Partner chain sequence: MSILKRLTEPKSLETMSPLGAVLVYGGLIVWSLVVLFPLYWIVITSLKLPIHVSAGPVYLPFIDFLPSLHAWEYIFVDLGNDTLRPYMNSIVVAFVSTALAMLIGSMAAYALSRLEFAPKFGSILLFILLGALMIVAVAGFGVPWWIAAVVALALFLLLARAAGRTMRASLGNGDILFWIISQRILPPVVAALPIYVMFQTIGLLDTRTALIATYTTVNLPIVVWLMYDFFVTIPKDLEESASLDGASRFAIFFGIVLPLARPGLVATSLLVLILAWNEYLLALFLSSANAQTMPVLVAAQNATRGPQWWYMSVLILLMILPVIFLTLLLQRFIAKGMLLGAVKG
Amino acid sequence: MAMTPSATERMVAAPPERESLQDWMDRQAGRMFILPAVILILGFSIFPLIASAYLALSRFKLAPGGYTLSYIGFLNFKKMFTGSQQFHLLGTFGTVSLLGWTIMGATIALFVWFFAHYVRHQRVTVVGLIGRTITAVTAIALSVLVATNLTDAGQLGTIGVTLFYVVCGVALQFAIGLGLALLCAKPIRGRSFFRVLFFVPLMVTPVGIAYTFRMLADTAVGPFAPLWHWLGYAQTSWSADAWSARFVVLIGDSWQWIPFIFIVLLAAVESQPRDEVEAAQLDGASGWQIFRDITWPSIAPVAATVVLIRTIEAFKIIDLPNVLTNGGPGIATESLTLHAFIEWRALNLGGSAAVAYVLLFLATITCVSFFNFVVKPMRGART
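What is the structure of this single chain, taken in the form predicted on its own?
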């Protein structure tokens, strides 16, 4: 006796309906709309990276009717790290002083604790171990470089000078920006005026700031010349000493970027919960206790993010040292970006691209590590 299929069996056996073109386009609409942006990013970001990577591995020469590029492997990098350009990039090395041993010891101890904390308190993965190893090796290598440069016989190269601008500059700018934000968040008279006044430097171009500081720092004919005469420094040239020139560049860069940190942190401070602050004040908490237990936990994620953004910008400093000192005296104020620009201007395009890739490597390792180990945990703790 033949059995007729049930309704469920007929539905299973039925062929699937063909999707119409309109349904397919509706389903792919998101990808279609984002495709132009992806193509633009590939065109303007990825392609130059690939082209400059090939340039860093090549020698550029002018030739009749154009130029030639000959592949030379890693010779441009070898020349910078162990060859004739070693002094320019890495500086000169001297005997390690007590300060140098302290810097190296503190860095190694920090990363030993860092690995121990990771193994004991987090889930260990291969990617995590590789990333932390790269960070630790880079940080220890940089600490050794700085320790051997900071001696009587040593001198900073462009890597050391760039790290000086990044570490000291960002720390100074963050401290002053945070202080101004906390001050302007208080109900003081004229705080709107101060907010506008502190924000003005951010609207001036870096070249304009460089020329302004070049005029202000002139001890002979600048507007503060009478003060320098009175203090007995009229014949002193700050641009002839390596550290005074670096500090003038650092002050100019800080003057430009403190308003950025100030305005972001001011918004974060003013968005903190006022009821908690008022309750703490009623309980008799001091200003430091309110900052430590309420304000700082509230603004920490924003503070970490603004430091990350500022760190990325600090690695690219070029206008101020170029206009103020032209990288001098010698190469005392020359950053990695200015180093690459000078090599480019000398038509050493391969060497310029190699310097740019060293800068890219350092900036990427620093910023990714800072994001993973500082920004991310702070955001997680906040949520």
Given for the second form:
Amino acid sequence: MAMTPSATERMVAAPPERESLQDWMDRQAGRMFILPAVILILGFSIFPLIASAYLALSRFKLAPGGYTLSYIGFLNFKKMFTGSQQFHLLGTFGTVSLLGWTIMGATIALFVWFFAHYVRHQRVTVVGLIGRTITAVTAIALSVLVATNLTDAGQLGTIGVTLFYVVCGVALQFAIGLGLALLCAKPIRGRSFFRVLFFVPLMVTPVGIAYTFRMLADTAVGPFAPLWHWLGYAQTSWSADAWSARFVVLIGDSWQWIPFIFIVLLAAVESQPRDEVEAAQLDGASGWQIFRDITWPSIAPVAATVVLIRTIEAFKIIDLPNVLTNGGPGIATESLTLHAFIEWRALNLGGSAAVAYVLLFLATITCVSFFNFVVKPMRGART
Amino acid sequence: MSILKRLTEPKSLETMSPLGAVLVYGGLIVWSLVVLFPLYWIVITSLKLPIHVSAGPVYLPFIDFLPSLHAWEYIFVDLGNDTLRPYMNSIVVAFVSTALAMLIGSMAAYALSRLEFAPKFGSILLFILLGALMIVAVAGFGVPWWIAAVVALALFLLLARAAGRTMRASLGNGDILFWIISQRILPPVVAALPIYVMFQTIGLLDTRTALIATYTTVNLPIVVWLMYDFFVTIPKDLEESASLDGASRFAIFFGIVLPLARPGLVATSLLVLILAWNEYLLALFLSSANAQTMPVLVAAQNATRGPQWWYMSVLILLMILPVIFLTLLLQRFIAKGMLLGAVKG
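Having seen the form predicted on its own, can you show the form predicted together with its partner chain?
So here's everything in the complex, that chain up top.
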């Protein structure tokens, strides 16, 4: 009660000589609003990032009464790329097969076109050129790596496995998610029921999904056991074969994440220009023509964004391979995050940090490239 | 509102051919089965005796096998406290961290959508340099962490004043927004080790506080990202007139802007809540016994006798049910929230 009259007085009276606390707070409001977020993020990601870099360049050793860290330069990285740990990260190599040549050829052709398009249609800048070179070099290096892994003698390392989850996983999830969104946008009965139902898997904990899919995929006592029996697979286990284990992980991951892509794309499909669709229908356009000329252009920016978000998250996959297969058989389903975690558990902290850094570089280059060269142009094209 | 109305209106022009209807409903029903079957399997497995699981698949309760509540009894009665503690941990950690992330994140998003920021490039470089020096001092020379932090902060405040006058180059709001969002690209495993050491140093390892602080930060970028889009769509007129009436920024934010952004707040917080509720890797690093959360407990069920599916199914159901209940409750807001976000692109 005592505050009220003085506050009114101040508002009516001329500006006071000394700045009041309230005015000062109001002037600083912007900083106060943003500071907690900045401090938290600095504390929990920038400092750990620097500390992690320091750790990646040193050897961790338990010592009486604690531990010692000794600086060893890039030895941890050298070990992973050329030394004793090489097969773990990069996989084993063989002579390139036809599939391998196709992958490499397609990647190189794509980036030749990419540069040609840039030089012909846009203003060439130094930064733009450097950025595109980094993207192209990374992509071609990865395609060479995958091509040499995909041979009879070869085997995917954790980089290859992570790429498999990211590329195949996101592609599969996008395709099914888009299909479901288009189905649910049709004028049908019980639309909101399907919509809520399809959203459910997103809420199940990934660890739970991993165990559930282990149950479902069991060839002896799982629900599909009669089917496996009939097909003659009752005695074999999917978890003993590298590719079938990877696909089970991929299916579990997709079951969880398709709903996310579905719900966002559904919102986008439903906000497409209705009058254009109706006009096209009156003119007798086919479903495919409507999709190609009206629906896709209007949802493309959202589609690019949702693929980006999904790619960012896909790089971090750990729960499913860890619980479903424990990274096995061998290292066939081990993602980079799981690789780093296993190294950490073995108290090889320097090696763990180095693996984490490889993941960081890979994820950053991929996501920033995708944002700059796919998401941005698509957004720009619409407005 | 108009968007929702348009969606619920019957579309008179679009009539499906019989074949088209069969294909559409066929697709929807097939996918419903794909979604429902794993959930159904968890439910009936939680009602099975070990013999029903190990002898081969049985599908229908009361027909194929006699359901039993033994697994539920074991989890709730025999293991009562061992289940309750992680469950309470999960609830506390998920809800508190979501609330904090929403508060801090929407404040930052609002400030970025309404005010101009221009942090000096020099200050940022200085900050990073001092941070690196601090880590070297603590890790390499054994300086206590709090002394290093205070000295570094004091040096920063002093030098930033001096450097700020000489270096003119600065960043803008877009850069800050991108920086915040880019934190989501950072794989948690990169930060997990130093965060582990950090909490160990200040003695907070294996506490709820540590998990809450970590989850708040990890989910901040999502909140800022989504809420920024919502705040941009809110017209400024109301705020300007309130400001003319003498309302402070804080009063405007909490009294006018937040209530207007309610659909966005609900959709975003539900998403963040689910992420915090299901988070596994950081919980694995940062908790052992006291602060253990449900995902870690579920993952740890791979006993030496092989996984005991019936107990695990109960635990998984315990984790799913509250989230599904919440989502059904707030389903209206999600559709609307997702819609707004997506329309913005």
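We call the rigid core whatever largest set of C-alpha positions still superposes within 1.5 Å between the two forms. Numbering follows the first chain given and starts at 1. This is a predicted model, so every value here is computed, not measured.
Q: Given a superposition on the rigid core, I'd like a yes or no on whether residue 368 shifts its C-alpha by 2 Å or more between the two forms.
A: No: residue 368 shifts by under 2 Å between the two forms.
Q: Given a core-based superposition, decide whether the C-alpha of residue 345 shifts by 2 Å or more between the two forms.
A: The answer is no; the displacement is under 2 Å.
Q: Is residue 28 among the residues whose Cα moves by 2 Å or more between the two forms after superposition of the rigid core?
A: The answer is yes; the displacement is at least 2 Å.
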